[in-house]
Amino acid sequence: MMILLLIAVSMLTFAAMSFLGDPLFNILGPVAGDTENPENLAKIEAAKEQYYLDKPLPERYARWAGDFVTGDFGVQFSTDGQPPVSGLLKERLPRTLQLMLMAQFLALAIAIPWGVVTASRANGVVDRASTFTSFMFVSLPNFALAVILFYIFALKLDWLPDTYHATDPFWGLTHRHRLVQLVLPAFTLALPGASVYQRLLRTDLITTLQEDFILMARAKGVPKWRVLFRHALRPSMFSVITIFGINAGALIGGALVVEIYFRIPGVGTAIVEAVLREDFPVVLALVMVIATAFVVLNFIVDVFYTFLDPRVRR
């Protein structure tokens, strides 16, 4: 199913990109419309041959797919050289991965204790305040949350840097290190995700706390927090883990806005740039890399279920 899904995504994306715009114009500029000049005509024919534009669509897809599975993502549309798409991916992908990993780590680090506390005080003042807060974070668009966090923590308090410098060293605790520069963008992505995880975990924990084995642990005098974290948390994580995998795709969309706002040259900004200039090889490569990562991550989530509950294997 994973393979069939990726084939379907690649075919739909390739067909959509092939019917939008004029690849020759994106490669050669106004030269593509001047077929009277023999010199320009030679350039047009060379570009068609290089990018297989003189071939039927099915053959072009087969050639592209064959190259893609061998790691050849092609070259970017450019009149001043032929920069490989793989070079762009090597440059941009690590930055987005760092941002997403930090965002997911922060989301779980916030959501798990938050969910446990609210479930243990269900329908109380803390729980109601938590509901208001979580819905507020979920309702705020990424760009609005980015503006609020940026204004408070970068401009007013000056606790965090206000921009991202790709040339700075990664590790460190000063403003001149990319790890610190990623904190504000990561929190912008993490807070809505943490709110969703918290709501799911709270609901599942409340149900789990009514189970017989929890009542037995309480009857034996096991401390309340040990019951919550040792006995109830693990079987209540199924919904959170499921949404964790699905949320990876949503994070890409959020990262697009956040990367632009915080000026992070990652995959999100690369997609915007490629779409605006209709650079088909770059768009295709980025879509397939994102789709592959999303499918593989959700497969790993399905496998991880067996560690949470061995009964899933049966």
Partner chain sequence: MTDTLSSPSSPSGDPIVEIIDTADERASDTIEKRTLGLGFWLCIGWLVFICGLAALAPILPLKDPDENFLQFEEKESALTGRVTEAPVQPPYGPSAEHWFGTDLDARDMLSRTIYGARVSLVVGFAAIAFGMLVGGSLGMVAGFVGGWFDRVVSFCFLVLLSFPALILAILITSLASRSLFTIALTLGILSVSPVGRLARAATLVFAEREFVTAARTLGAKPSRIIRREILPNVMIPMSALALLGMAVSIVAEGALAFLGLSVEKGSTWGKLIRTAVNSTSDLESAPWMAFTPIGFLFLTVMALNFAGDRLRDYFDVKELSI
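Positions refer to the first chain, counted from 1. Each form is matched to the other, and the largest set of C-alpha atoms that superpose within 1.5 Å is called the rigid core. Treat the numbers as computed from the prediction; the structure is a model and nothing was measured. First, how it differs from the form predicted together with its partner chain.
With the core held fixed, Arg263 shows a CA shift below 2 Å between these two forms.
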Second form
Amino acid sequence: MMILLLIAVSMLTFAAMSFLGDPLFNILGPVAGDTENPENLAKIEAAKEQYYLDKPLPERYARWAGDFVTGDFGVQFSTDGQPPVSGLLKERLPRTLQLMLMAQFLALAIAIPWGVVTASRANGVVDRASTFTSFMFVSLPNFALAVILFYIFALKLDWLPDTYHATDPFWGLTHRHRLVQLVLPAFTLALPGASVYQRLLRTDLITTLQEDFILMARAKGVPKWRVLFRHALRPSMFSVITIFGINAGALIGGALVVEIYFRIPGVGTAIVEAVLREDFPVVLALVMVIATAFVVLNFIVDVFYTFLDPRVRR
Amino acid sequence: MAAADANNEPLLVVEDYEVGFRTERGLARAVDKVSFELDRGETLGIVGESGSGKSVLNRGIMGLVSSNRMIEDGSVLFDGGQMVNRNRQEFWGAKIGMIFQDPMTSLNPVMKIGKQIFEPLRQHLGLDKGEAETRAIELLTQVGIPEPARRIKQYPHELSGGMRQRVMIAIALAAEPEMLIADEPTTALDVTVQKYILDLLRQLQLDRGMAMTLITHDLGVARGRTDNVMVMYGGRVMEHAPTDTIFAEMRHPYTEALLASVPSLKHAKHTRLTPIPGAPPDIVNPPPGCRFSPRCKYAQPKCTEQAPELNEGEHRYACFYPVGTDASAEALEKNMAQGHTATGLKIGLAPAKAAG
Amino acid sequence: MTDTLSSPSSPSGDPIVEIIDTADERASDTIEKRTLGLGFWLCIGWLVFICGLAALAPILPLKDPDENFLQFEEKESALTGRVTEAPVQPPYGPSAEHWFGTDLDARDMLSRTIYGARVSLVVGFAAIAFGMLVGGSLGMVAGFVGGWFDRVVSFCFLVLLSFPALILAILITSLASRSLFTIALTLGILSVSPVGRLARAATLVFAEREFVTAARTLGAKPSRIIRREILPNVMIPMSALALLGMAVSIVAEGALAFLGLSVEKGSTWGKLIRTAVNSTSDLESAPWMAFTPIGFLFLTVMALNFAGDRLRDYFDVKELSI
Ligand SMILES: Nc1ncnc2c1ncn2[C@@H]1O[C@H](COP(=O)(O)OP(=O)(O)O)[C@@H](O)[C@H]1O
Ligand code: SF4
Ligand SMILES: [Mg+2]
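Switching forms now, from the form predicted alone to the form predicted together with its partner chain, please provide the structure.
Once more the chain from above appears, this time first in line as the rest of the complex follows.
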């Protein structure tokens, strides 16, 4: 199923490239029309070879897909092919992954205690206030939240360094610096996620807390914090895990926006730069990489269920 | 009789204990002025239809009614200490153990059996991991689980219903409580398994000299496995007597009806069942006078005007026309003659046989 | 029957005890479910207000969004000592004249934001309308006829969902021109699968109900059953999704604009925000430029979300996430 989905996704992406306008033009931009210049002619030849443009469409797709699977993501035409897309990815991916991991970690770290507290005093003052708060975060688009957090913490309070310098090599930063510079972007991504997780966790926890085994745990004298975290939490995580996969799409979109705003040279910036340079092969490759990651992640989420619930283990 | 050391103070003294729930319709009196005593080493069967307040009474005593709409009043002395209107967490598991009706839902599905038994051992007895494991295996052996060392590494869904109930008993007994509340411990189980579990419970209770309340809707379950039986209806005690007495000379029409309505474990096939007509009382607006009057075939005008008090003594019951007395025979005759009771319940010839 | 049960509080001040009360949860749920509540109507009020402002902007007494309202001050020349009128460097902060300040070109933020709403709202509305039309009908037919058609449509929905939304939007907008039409269409395509999946699920539920079975046995044509029996019922959960979906589309447009990939002509909330935060010093010295459109966007999205949420609870729609 996952493979089928990936094939369909890649076909769609590839078809979009091929049918929306002239593929050669899509690949090369204005250069494609200028066949006088011998230098351009060479580029055209290269593009034709890279994307097998002289072959019929199915073969073109098959060959391109074959290249893609073997890690040959093509070249960046707008920069005369250097570095190749795989090189670009190698440089940009770690930052994006670091940002997203930190954001997800933060989101869970915020959502779990928050969900447990609100569920254990459902409909109390804290719970009502938090319903409102989480609603606000969910309704605040990422880019707006980024601006607000940046304004408050970087400009008004002057707590955190503003941004990366795009030229700083990633591994050149000190460890502490790397973390600190990621804090604002990570929070921007984490807060809406945390709100969503908290809502789900709260609902599921309230259901779980009505289960007999919770009463049993209490009756055998387990202290209440242990009942909440050891007995109730794990069986209440299913919705959160499910949405974790679905939410990854929003997270990727959010990461894009956040990278642009905080000028983090990650995959998101790369993709937007490529769009603005009209370097579609790069867009194509990056979209495919991201979509693949997304599909695979959702698959992993399914596997993770079995860890959470021994009953579905075979 | 296990309650032989009755010269001691009783373990539990319940007096005028009440539990109510604030509902939109008004106060629901789930337990209404209940008084009884439980000796050390005694097993008390608490019997009544579903909704008669058995669970609320027991959980109320333990302080484990999970509602912020709950109100309690009266007095419950456990080992001389007042329990009502205070946090009773220190008793849970350590002094009072509890087992629940459905072993399928009462064990944590995502936690290994072993861990669930270790918890009370480590919490209350302060055992370390190794000691807890040894003790857990002993406990599982005591409750009749084969291969205990393997079981503690399994999850609840890998065990049968009967095995799970045994595990639950082991957990409840882990910290050696002085009292065990067994709330319908076999209702969710196969008939064939029920008897083993009930006999096991009685055995463990006798071995340990522990007090126990055995809650059931089935009078037959109480037979032979309890020292005393208390019959509840609509949150009130209807009859309370030594088990033998209850079965030999029951006094309360509700007890009588209850016995006729439930298949007994022993002769399930031979008894003809007579369901109790009508439905359990509304505990927010209970019927005036005797709560059982709308369903009682002996009911007389007096029953609707005045609530009968429990009498004192070894055999307590709350009825103006106790079964087996001339008064009740007269009352029944009168109702038969007019074809209905004082509350309008139609009665014919068939139930008359059961009265004899 | 004396009321001896008078102790007012719960016997234990133990929070966990309070939660496990099934009766409580249900009671409060039903209370909330009976009415849509004041919050819902406040949200609808705001939506009507902002839509009205946007629609009627040209005939309302608003300032021209493109006019430069330069302010002058008297200045004494250091050289000649002559007093002249010199323009003050914009942006100007909020004042009685400009409630929400002006931008760098001394244009009124309030009217720019209201005019920006026109594009943002139209895009949001058109996108979800497209999603409803295409996704809704595909999902309904798929749910109704079942078989291979259902499987193909469901798979297509799944494929569309396999793209992170913004990535798919970028892919399309990067290949086509960035006109109002393409942007709206792109966001419309994005909303096809969530809407379609809901429509399909709802149809599956209703196709089993008696009134549909009855219509079938009476020999009604499938197209008629869909129009007359299923559509009205599926519309109920869809209306909640329409509000939520419109919020998503407005936010997505904002994100595209923020990335510089939204409509090339005209202003939208996203574009206003992007312009305002382009330079850190502008944000620091003239935060109103960013926070005015952010505020309007936030209130609108929150109103849509809240109203959609209430509606969903009201009709008790389960299958609505994603
Ligand atoms: N949390 C609660 N809120 C309101 N009423 C309750 C609550 N728990 C139990 N009750 C009511 O108390 C009565 C007694 O219930 P219960 O003790 O469970 O009966 P039994 O165990 O005898 O079947 C029932 O009428 C039930 O509806
Ligand atoms: S005879 Fe009267 S008092 Fe006795 S149980 Fe029947 S109704 Fe109640
Ligand atoms: Mg019960």
